[in-house]
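Form predicted together with a further copy of the same chain, single chain, as structure tokens, below.
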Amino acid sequence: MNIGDVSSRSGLPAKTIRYYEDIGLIKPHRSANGYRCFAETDLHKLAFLGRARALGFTIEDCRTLMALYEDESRASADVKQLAQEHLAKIQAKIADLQAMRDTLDELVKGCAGDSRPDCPILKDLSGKR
């Protein structure tokens, strides 16, 4: 398979696939003409990576997850711990964003949104008290 094939079959842009090779996540062979030559296992890995990235795991997490996946003697506890730490980070981010949203929502509600200059949003940002 050429890169275009794995790209459409994995859903990942060709650029991303090259990047993943660059950072050592995959190691496709090369054809005589210099083109990357992907095996089914490469495609499988790319799909794995795509799903892990879609769950928000960092590239380094993905590297670790792939290593665990390929390690037949892994302990599921290691996988679970990684996932739980990631989950905690997501939760923290959600909480941050919710706090932002709540504040902003209050401010937006209080703003007339008309042609007059008076604006509680700007008042708040400028440090009104």
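What would the structure be for the form predicted alone, given that what you showed me was the form predicted together with a further copy of the same chain?
If you are looking for partners or other molecules, they are not here, because only the chain is given.
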């Protein structure tokens, strides 16, 4: 398969596929004329990477996950630990976002939104209370 075919089948842009090759996540064969030749295994790895990235794993996490995926003697505990660490980061981000939402909700409710210049939102952003 060429890069267009694998891009279409994996759902990843060709630019992303080239990037993954540049950083060593995939290693497609090259034909005599230098074109990339992707095998089904490459397509499967790209789908794997796409799914991992969609779940928010970093490139380095993906590198680790790919190594674990390719290692048939891996311990599932290693995979689970990585996933648990990532889940904890996501949960912390959600908590931060909820706190931001609550603060902003309070500020919006406290603003009259009329023609007067007094605005609690701007006061809060400026650090004046």
